[in-house]
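As a starting point, one isolated chain is supplied in structure tokens, in the form predicted alone.
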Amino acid sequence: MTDDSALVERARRGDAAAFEGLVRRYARQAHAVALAIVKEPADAEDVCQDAFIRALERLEECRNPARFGAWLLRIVRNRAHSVRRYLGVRQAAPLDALPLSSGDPGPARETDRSRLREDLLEALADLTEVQREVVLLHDLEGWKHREIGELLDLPEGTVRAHLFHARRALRDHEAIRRSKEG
């Protein structure tokens, strides 16, 4: 696998495939960061598209090509904050905007998945913005505490604390939901 610095250098020389490789490498992480901030999947996709375009236009400004991912995700965060300010905070994300896995689920399975998706979005909405970012990057994308801290300009211990509190809040949300069902 080609490292980021080699891809950035090739992209700077006009190699579209190299930049496409960077986009593929960081698309999921960029979407997770954007979604944590704007809360709306469609807005998160728009943020990512804007951020990738901005990154391409400003690729020469990336001082440390080996850390392209962190540089890009800062662009994503900044763009997401701008979009959130512009749109205002929305209360809920449309459930039909979230992708379903391939296969042919039956009606009961589809209903369960829809309910699970709704519960997860509701639980994530109850977290603070930084808790959402930390839990999505760590648990969904597999980032290390140190990497998240560098991205968010937080000490590693603070990242660990945010992750702990986010997970506890998600467990509490699940316990409340189950008690209402039973």
Second form
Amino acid sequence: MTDDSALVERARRGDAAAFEGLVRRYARQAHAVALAIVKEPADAEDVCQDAFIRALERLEECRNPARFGAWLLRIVRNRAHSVRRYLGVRQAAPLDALPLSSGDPGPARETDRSRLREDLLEALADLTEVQREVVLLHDLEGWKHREIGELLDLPEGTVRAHLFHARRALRDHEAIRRSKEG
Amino acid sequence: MENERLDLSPLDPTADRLGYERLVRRIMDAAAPELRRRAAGVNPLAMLAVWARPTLAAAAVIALVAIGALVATDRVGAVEDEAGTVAEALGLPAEAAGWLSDGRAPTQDDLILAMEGRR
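Please could you give me the other form, the form predicted together with the partner chain, since above is the form predicted alone?
First the chain shown before, then all remaining chains and molecules of the complex.
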């Protein structure tokens, strides 16, 4: 597999295939980090797109291309925080300014997988931001505690503690949901 | 139990192949103008960004050396100028101005030589 340095070097010269290689390599992780912060998948996709474009525009500022992923994910986090702040302001708009809900649950609930996804998103929303980031990076993306600690500037022990509490909260949420259904 | 990995795969954006491909295409479409600009030639702003740091660092070193040299030169010159100005203002002979700039008291021989020189 071509290493990040080579792809970054080619992308700097405008090689679209090289940039697409970077996008495909890091889109999943970028999405997980963004989702942990903005909570809505659609917003997370917007953050991903914006972060990749910003990264491309500033490729010369990536001083260690071999660690492009870590650099990109910091951009993703910054963009996600900005979007969340914006959404916070938008959601704080007066009630009469908001569109009326149609009451339609949407096509996402049409399949079991979509329902599971909705449940997970709902459960994740109850976690703290750092718990969401830790559990998504660890259990979805397969990152190690040390790698998560480096990204979030947290000691490894703190990462483990957040992971423990996040998993417990998600399991509790699932148990409550099942008991309601049963 | 608490330490077991949770199955969060329903949140994996790549699980929905079509949705994931749409996201990649969206990003690539948005990136196209910047990629074209880069492929067309050297971006002057990018070049500036590359050289800005080393250039600023070199400029700072040069400025420090230059300021240091200026201060040192100025200090020596100031002492000499000061001695010359005082001697001139008092109308002292050249020999006395020399003692002043050297910062020493004249010896007996200096005084005799100076008086002979005045004669």
